[in-house]
Amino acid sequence: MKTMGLFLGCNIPLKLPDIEQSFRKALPELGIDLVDLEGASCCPSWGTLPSFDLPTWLAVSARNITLAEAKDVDVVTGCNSCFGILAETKHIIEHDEEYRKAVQEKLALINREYKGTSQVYHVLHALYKFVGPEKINEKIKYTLKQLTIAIQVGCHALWPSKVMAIKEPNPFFPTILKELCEALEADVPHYSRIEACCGMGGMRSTNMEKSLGLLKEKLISIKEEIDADMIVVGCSSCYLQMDGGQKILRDRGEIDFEIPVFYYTQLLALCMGFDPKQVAAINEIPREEIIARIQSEERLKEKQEG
């Protein structure tokens, strides 16, 4: 059993608590024990402290990492922004003596010290490294055979890759989420906009139309090129955009289709047999039909193998 400190961030507990429940249900069953990091704050993300006070940003972020260090565990998070921020904080402190000194001085005011003993993992990295596709496949109750998935990894889990100790081998051709979806026995084909940003984050906050324009291009690519049964994301912000933004485009009449969206661990939990009311309950684009298909009797893995 691998024990890890769960850093939830802000979006997941406040807007998407069913994703949090999918972590808490699925990961322990797969051998990853989760402990809470009591007292954790916002990471804090780009657009906040990093925009005007780098030493204080680093100190706040480093404090979150010290919560894991105190428990002698690595950090695992399901938020791409949190992953990117914590990874970059770790990199800067460990490679820039001036910033390291400033951070340690600020942490000393609250009787803390950054030691650098905890690694920072995205939940997809943790599942891939500590569980692996083969074991995931062994643990699923329902198979996704003959269903097509369009994956959306999310930018902040990929770039800037030079500051990430735990990362994709090639951020321009990410494979981890693809392999994890294939472990559920789904088809996961390539589409031309697969590496493109979904338009969430700072763009959504400052220019909604450009943000939705990027999303529209991506959705049309998915629909026309692979006609996916669902979209599976590895980022909570991407989930909000691909789900909620898709509804806006649909309501405006800019697209004439709907594609259900899942965070990966939601889909994993469903395939493992967990109650959708607990792990996949909050959405704008309807998911009831595809969830019923996923958890139907004919998709029971043992029945298909038998």
The other form holds:
Amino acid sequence: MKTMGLFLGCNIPLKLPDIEQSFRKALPELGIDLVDLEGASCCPSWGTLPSFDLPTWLAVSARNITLAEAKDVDVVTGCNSCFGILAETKHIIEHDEEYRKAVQEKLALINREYKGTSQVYHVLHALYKFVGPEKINEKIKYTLKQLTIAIQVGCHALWPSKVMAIKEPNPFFPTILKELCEALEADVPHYSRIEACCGMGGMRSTNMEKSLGLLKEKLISIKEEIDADMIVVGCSSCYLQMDGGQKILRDRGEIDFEIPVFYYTQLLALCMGFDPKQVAAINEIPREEIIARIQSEERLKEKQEG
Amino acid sequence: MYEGVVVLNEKDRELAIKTIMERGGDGVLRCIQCGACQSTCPMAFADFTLNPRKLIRLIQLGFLEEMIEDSSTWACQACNRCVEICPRNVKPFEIVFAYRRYQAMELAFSTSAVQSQMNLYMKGHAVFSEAYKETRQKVGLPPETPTAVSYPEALKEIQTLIENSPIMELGLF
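Starting from the form predicted alone shown above, please give the structure in the form predicted together with its partner chain.
Zooming out: every chain and molecule, the one shown earlier first.
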């Protein structure tokens, strides 16, 4: 059993708590115990302190990491912005003497010290490293045989690879989320815009139309090339865009299809048999039908194997 | 003077480069304008005025103020594709963010940045939703999050860090 500090961020606990619930349900059964990091703040996200003052960004991020250090655990987070920010912070502090000094001086103001004893993991990376596709497959109740998944990893879990403890062999052709979905026995084909940005984040708050333009291209690529039954994301911001942004495009008549979206651990929890009212309850694009198909008698793994 | 000729000023050049380097963009002089960053940049795909390659060129030539009102830099996703593939270790993303920091301290940022900054200072979360307790209960979680918004002493620490930073000069809070 490994114990990890769950870093929640903002979107997951405040807007998408069904994703939080999917971590709390699925991970302990797979051998990852979660402890809370009480008092953790926003990472802080790219549009806030990182856009204003570099040392202050690093100090607020480092404070968050010290919460895990105090509990002697590694950090695990499901938000890609949080992962990118915290991993980048750790990398800068540990490779740049000047910034490290500046951060320690700032942390001294609140009686804290950065030690560097906690590693930072994305939840996909933690599942891949500490559980692995084989064990995930052993633990599922329902399989996704003959269902097609389009994966969307999310930028900050891919680049820059130099700041990450777990690396993709080639981040421009990501395979970790693919293997984790294959562990649920789904088909996970390649599509041409597999690594393309969904358009969320700073782009969406700066220019909504340009942001939705990127999303539309990506969705059409998914529909026309692999006709996916669902989109599976590894990032809570991608979730908001691929689900909520897709609804906007659909309502405007810019696309004439709907593809349900899941965060990976939501799908994992559904395959493990957890209640969709708890682990997959907040969405714009309807998911009821696909959830009923997933949690159906004929998909029971023991029946298929029996 | 020939029409269409731009006169470069060495002092402007020095100031531009110093401003960006001091704010985290230390690779700016290594750029040879190969365009690898632009070839993989979501900002470029979405057709914003600026992309890392163009911004770096403006800085190298000393046109620091030229694009101060342009909001393209705020559309940067911080995705770091450019950092991954740059053959000269320029770290273009860090230059885009260094330019943002220059813009921010000159008060050239969007209102959306103000709201999230305020949220961070007041609640400890850049993204905040008043209805969160109800949403959490609906999915079977306790209404309170184990995060800064539920811990006044944690919020105080975050406020102390922000209060001891140059951001206070902007008079946002």
